[in-house]
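Have a look below at one chain only, the form predicted on its own, in structure tokens format.
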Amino acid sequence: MNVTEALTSRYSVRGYLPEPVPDNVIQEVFDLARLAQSGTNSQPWHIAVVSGDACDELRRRLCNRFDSGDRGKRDFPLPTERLPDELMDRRRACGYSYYSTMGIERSDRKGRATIARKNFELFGAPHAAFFSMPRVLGLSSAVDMGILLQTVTLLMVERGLGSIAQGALAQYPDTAREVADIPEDNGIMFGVSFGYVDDDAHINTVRMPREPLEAITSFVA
């Protein structure tokens, strides 16, 4: 497989078998993962990854945490400010097609929480990974994470897995921080749920569609 390949078969997987990914597959992928490129090669990641009993008691305390109420205190908050129109218009129609694909309509508040939930059952992985950095850093050190992150789910299409980048991961860091193995002075910024894909889970079959090349790139010659 190569890079063209995996990135466009890759997809968030929001169904796992409960079989989990051998040790020495994860601790490749991580491995392959720092070669990712960083600013001033300042590689300034953390990943903590969890599995089997940490991982289900993790996933039993977050789902606890949800239902509670609690909408939990990010390390690093998110935007006050309300998006521009034209991604809020993307946002809204990933948020159609993920409900409508599975039956739920807009005004199905607990329909909707349901599916909410998920992201703290970890869709059903076997395994879950934590990506932080230093607290004092900031925009560009966000943008390595970032390419990280890309970095990590391309290596495991080519391994086999499915993974989810999970934002709702950073919603309850203290609790995170009760399972993983997180630096002290480190901020959550995201999770991944990953495993093996359930091809039989209906959640699967979700899709999300990419804007024109036109319509996010210009060319000036």
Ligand SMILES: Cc1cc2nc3c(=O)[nH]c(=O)nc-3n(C[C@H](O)[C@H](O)[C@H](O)COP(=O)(O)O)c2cc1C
Second form
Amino acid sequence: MNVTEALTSRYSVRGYLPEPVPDNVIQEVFDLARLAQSGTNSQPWHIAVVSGDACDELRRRLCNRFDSGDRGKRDFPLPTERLPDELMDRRRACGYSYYSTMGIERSDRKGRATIARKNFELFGAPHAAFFSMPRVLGLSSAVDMGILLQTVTLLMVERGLGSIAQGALAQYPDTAREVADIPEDNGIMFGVSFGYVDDDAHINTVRMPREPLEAITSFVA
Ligand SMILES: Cc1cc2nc3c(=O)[nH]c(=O)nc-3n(C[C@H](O)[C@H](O)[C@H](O)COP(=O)(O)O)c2cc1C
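Switch from the form predicted on its own, shown above, to the form predicted together with the named molecule and output its structure.
Shown next: the complete complex, the earlier chain at its head.
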């Protein structure tokens, strides 16, 4: 498999088989991901992997928080300014595409909450990883975290693994810290659930569209 094949076959997996990924495969992915580039080679990242009983405990605690109606408090707060309309439109379309695949109407708040809860169920994955960086860092280091994320994701595709990045896993950082081994001064940016893809999970049929090249580029000669 080459990079183009990994990139074009990757999608966010929201249904997993319970079988764990062998330790040596997990180690290899994160060992290779160390080679990702970062500004001034600062390598600001830390990845805290949670598996086995710890992963089940994490799932249970996150779901309890979600079920209690607690909105959590993120280490890196979400933007509070209103987003440009076109971004809002794409966000909504993203959510609705998952709801409609699962047969849930836009007006069905309970149904939508059931889908949102799946984030905290880790979509049934046997592993989760928290991506964190020192809290003092800002936007430029967030870029490094994104590069690491894509590197990890493609390495997983190459090994027949599915994954999903989850901003939702940054929602309850205190709960994450209770279970995962996260450096004290770090803030959690996002999490990634991963494992073997459940090909029978209907949610995994969703493929999100992309804007055409001319919408995201400009060329001057
Ligand atoms: C940083 C980041 C955070 C994300 N957070 C979530 C999340 O909390 N829950 C979720 O279901 N998907 C999440 N996603 C997945 C995106 O919705 C998904 O990447 C996007 O819709 C494109 O679809 P694709 O990954 O299947 O190509 C996240 C993706 C990224 C890159």
